[in-house]
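Have a look below at one chain only, the form predicted on its own, in structure tokens format.
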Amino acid sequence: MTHSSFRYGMADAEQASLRHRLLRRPWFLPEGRRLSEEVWQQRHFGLTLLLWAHLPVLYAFALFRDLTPVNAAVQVGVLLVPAVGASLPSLSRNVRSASASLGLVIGASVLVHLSGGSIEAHFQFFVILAFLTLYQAWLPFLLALLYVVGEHGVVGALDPKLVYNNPSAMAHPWRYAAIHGGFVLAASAANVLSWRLTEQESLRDGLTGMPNRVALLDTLDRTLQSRGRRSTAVLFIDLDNFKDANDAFGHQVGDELLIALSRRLGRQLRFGDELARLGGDEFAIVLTDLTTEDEAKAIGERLLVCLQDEILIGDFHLAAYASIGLAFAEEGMSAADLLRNADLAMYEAKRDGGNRLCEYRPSLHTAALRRTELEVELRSALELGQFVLHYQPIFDVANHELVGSEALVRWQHPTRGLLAPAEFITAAEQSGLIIALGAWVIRTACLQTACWQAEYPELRKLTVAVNLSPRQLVDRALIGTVAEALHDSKLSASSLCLEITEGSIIKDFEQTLPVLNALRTLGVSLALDDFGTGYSSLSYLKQLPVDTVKIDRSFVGDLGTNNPNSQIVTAIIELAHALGMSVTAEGAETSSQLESLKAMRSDHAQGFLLGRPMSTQMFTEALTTTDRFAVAVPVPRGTS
């Protein structure tokens, strides 16, 4: 969208705001929001059926009142026009609801006329107006009410006996028409109140009292229809650090923080904009009557700044940071599409580090579709058994003896070939499929290692290392999964090493530490993977029940040069040994690197020099050769 798309000038915006103020609905009345198509169709069908039912019932009543069949047909026949209008699907919702409403109140009038103005017959109007509140729209309701007053006044003036049966009303038809309209309106008050309370419950957030997602989409839909897409945008706001505050200070403080932030956001808005809480710590704002794109961006940047001001909640001083996505309306775009685009832009802001504003671009939608397709493919791959394990050997540096392997998952894709984890692990992590995939990896690696130990007695101490993802570390079923895999495979617990990264532990340290301790209780060993690339904090390291530190390949690659990484590697090895841990160096690709690791007293090493990741069959074949693992195998896409 370009700047020329915003064709409203400042004068137009001021006029639009003035019209909005003049037409603003009183707070005590229902909003009269547009029902969804499915709900409206269901309710309209019932009211139309009720209208058609009036024809035979009123015709029979007319005959009972001694009218001739022709006269009865004429009296009741006036209902045919509105009944047909209400039944035609080609007509708009407003026309059809208005037809049904007029038909029903006309039916009530016919009943009054046929009864000779009997007071009991007038109660039919009360019933009909109560039914018309089902539309939750003001047009049919007010149309019916105006008809009641107008019909009683006009017909009462022309032929009072058709409407009234008392002398005072016959003498003053318009006065009694107004009185009757007042009684009908009063009798409908309970239905209007119920209508309002129903809308409040379905359209308002229970915590903040703000509009919710349903109300926002309804407002946005009306805005796009009435004001067009030229001057409308949506800001999607997600708090970056709300979970931390909620966990640290409790849900009571979290709720009070959300209420305070919603009020603060509301004070930043222009007249005519609408703020809604979508759920959790997510908010959205509909911006209308924009003159330029920069105006929307300026509002978003202002919100980022205002959220960071400290808020006093009880005894706590809290500050909020947010990721904000901005999307502009375009031709042919629905309210749901616009909100989705703003949501995608918000996630882009979060991926960029948070506390920033990002504008939607079409590539974000393409990427989201690809992630969805990939998730579907991953589910199918799990069901069809398309995943395989490759194993990379791990050697003792001092004597070049094979001591274990690292199990690395691969996806044998039916059309794209062999895919390495870089191609799909992130999607599996985000979708939660990593839990099932990780369980399969643990089980398969245990079964295969136990098989190798049994087949090659000299390798009875062969170990296997399996990577754990952050999602697995917080999965309550992990302990049971590992225990079951060890039991079913008959593999000793000491032969299984579970690798974890620093980042996955530090992020939820209090939650993951008990899990790690429970795994150690089972007898499995734990390795801290990619050491040196994360926090590398001694305060955390000494608390972790880990047996092995794995040095990241980025440090090993510069060994044998004057690069400072050599000193870092030496320091890591000495530190690990001082804490009673062994060291495995990753990425050993040259003889000089391996000699340097040996001189530095690294315990174990793995890398392309010693053996690439290989299939189960190739690993087994390598075990039978004299020069074990001196093989070259195809490298899958995105090798890791």
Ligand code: C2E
Contents of the next structure:
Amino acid sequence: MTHSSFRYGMADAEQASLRHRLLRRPWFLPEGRRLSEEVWQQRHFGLTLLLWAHLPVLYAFALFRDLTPVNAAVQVGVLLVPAVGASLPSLSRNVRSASASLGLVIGASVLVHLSGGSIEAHFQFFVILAFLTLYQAWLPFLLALLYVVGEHGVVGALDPKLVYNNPSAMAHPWRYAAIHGGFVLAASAANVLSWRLTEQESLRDGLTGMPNRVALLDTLDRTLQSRGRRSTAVLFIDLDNFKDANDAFGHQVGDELLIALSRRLGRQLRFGDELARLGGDEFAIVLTDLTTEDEAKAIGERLLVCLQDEILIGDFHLAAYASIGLAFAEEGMSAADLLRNADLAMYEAKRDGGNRLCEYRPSLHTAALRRTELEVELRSALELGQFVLHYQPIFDVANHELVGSEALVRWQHPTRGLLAPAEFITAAEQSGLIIALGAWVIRTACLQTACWQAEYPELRKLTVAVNLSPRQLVDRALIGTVAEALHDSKLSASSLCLEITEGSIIKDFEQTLPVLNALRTLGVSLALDDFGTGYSSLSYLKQLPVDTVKIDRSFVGDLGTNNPNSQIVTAIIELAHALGMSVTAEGAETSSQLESLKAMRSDHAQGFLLGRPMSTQMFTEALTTTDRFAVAVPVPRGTS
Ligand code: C2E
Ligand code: MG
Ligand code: MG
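Now that the form predicted on its own has been shown, please provide the structure of the form predicted in complex with this ligand.
Zooming out: every chain and molecule, the one shown earlier first.
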């Protein structure tokens, strides 16, 4: 695939890399973090203010030292140029900080001149050096050093009394200028060292000792500025199911695994690439000086393979799988943008099942924006009461009697109309809103069913089935939510059935089993929804505390067409009955399907033939008609 960022050839890449090497800062000068614009502005403002404050103070001191007002103004006036330079917003950051730094050092030398070269006045230089650390750059220190040596040497030679007050220094101004320079250098080094050490500590990940997210963004920022965007890429690595390993083997093993894996990743890097731990089980690598796109992909693939090699931690043999996102830098892209793109690509790799490398494409960003918008909209939808429940009737197959309903949520969207769960349930799960939405569904379904039961005494056993999402099953508050809904609605627990899917239980069997048991202790029944589409593990089925198996509509749809699914449905029904469970067949659309279900001894059926999901009002109306859900009476095939 050709990518716009790789249109240049080998020669360009070599040139870029050569330019980078030439422009690279000398090794002995500290690099440091580039301050954010906001922080720099604040600090620069403070230092500029300090510089301006020197003017009246030094002027007053000059008068105190018996200088004439004009002479004092001339002496102190030299500070005006750097002070104005530091205050001009049109100048670049470097020029303004250099002006302020030089101004402050000149201020210190004016103090020395005015005090007749007194040694005490020299201390002011060291105070200024400490202040210059605020810029977190080496240039101010370098300027201070050059100024001190030059000024002491030149002025010391022309008028020694202005800078020195001992005879030896006056006799050898340059020698003493070098000595002063030596002290300034030592003080600068101490300041730089303390700034860099503190900074490094805050840029390191505590567990692995490698750079953290802030450090990575810094490096990336610098790389994008110095090396051009076209040969830079980011790999975003997230371990698959690390949480499971952590839970299963303990945090100690989890930590050791992370350390071992980070070393492994580190060994795959080329010279100049930077690996960072972003937090948890997330890592990122900045790849620089790439010559082709394929080079980055090959590195990503190599990482996937190297992680899978078995690793021995304590007594455990572990292997790691990861989802990796790859994004290439493009013109005008910031470090944060590039990292975010790689992150989006990583999520795509996760969605595709993990253990793979995915490359960023712009549609991922649009989709992510849509998801975020949807999440925001969902949140307000709940507050504004835009969700409604529709109820689909469930019938006894043998005698066509209504036994209950399944509550199905819909979103009455102000502009898009009535939305089906497929449009928003996933987003609600991802954002965690499903907990609040699910609680509302449980409560509303219980209140409505209790209402129907009270209104129609012959329906006092009417049940309601509510779908639970996987996320609700691991929510500690679920039991309380269900108990409260039952209590407040006065619905008997046996009238409530909670539908769960196999996937949500099997994924975290150990954790969900006690929840299921607790729900049953409350007296509610449990149904296994969409049976046949997931694992359909028979051994699990035996262990699960469920009362009902709901056969997925994909099996029911083929009934009566000589399809092998007929045998599967028969087998599921027999198995469920053998385990003491009842069976509800979903998606009965034709009377012949219903006949087949009857012949196979399915207990209950639900489907468009018998009744579509309908609003509370429609459901109530159907209840009031004398034949109650007229459609429930089998009608000739094809007329549903
Ligand atoms: P489900 O629990 O399997 O619900 C049955 C779905 O099948 C419903 O779709 C229903 O309209 C549809 N259906 C019923 N009979 C027939 C039929 O004869 N033919 C066809 N083609 N379809 C039929 P719906 O309402 O769009 O719901 C889809 C899924 O959304 C549900 O599948 C359930 O998994 C989920 N869902 C619905 N409400 C909730 C809720 O409150 N919470 C959660 N977590 N999930 C919900
Ligand atoms: Mg269901
Ligand atoms: Mg279902």
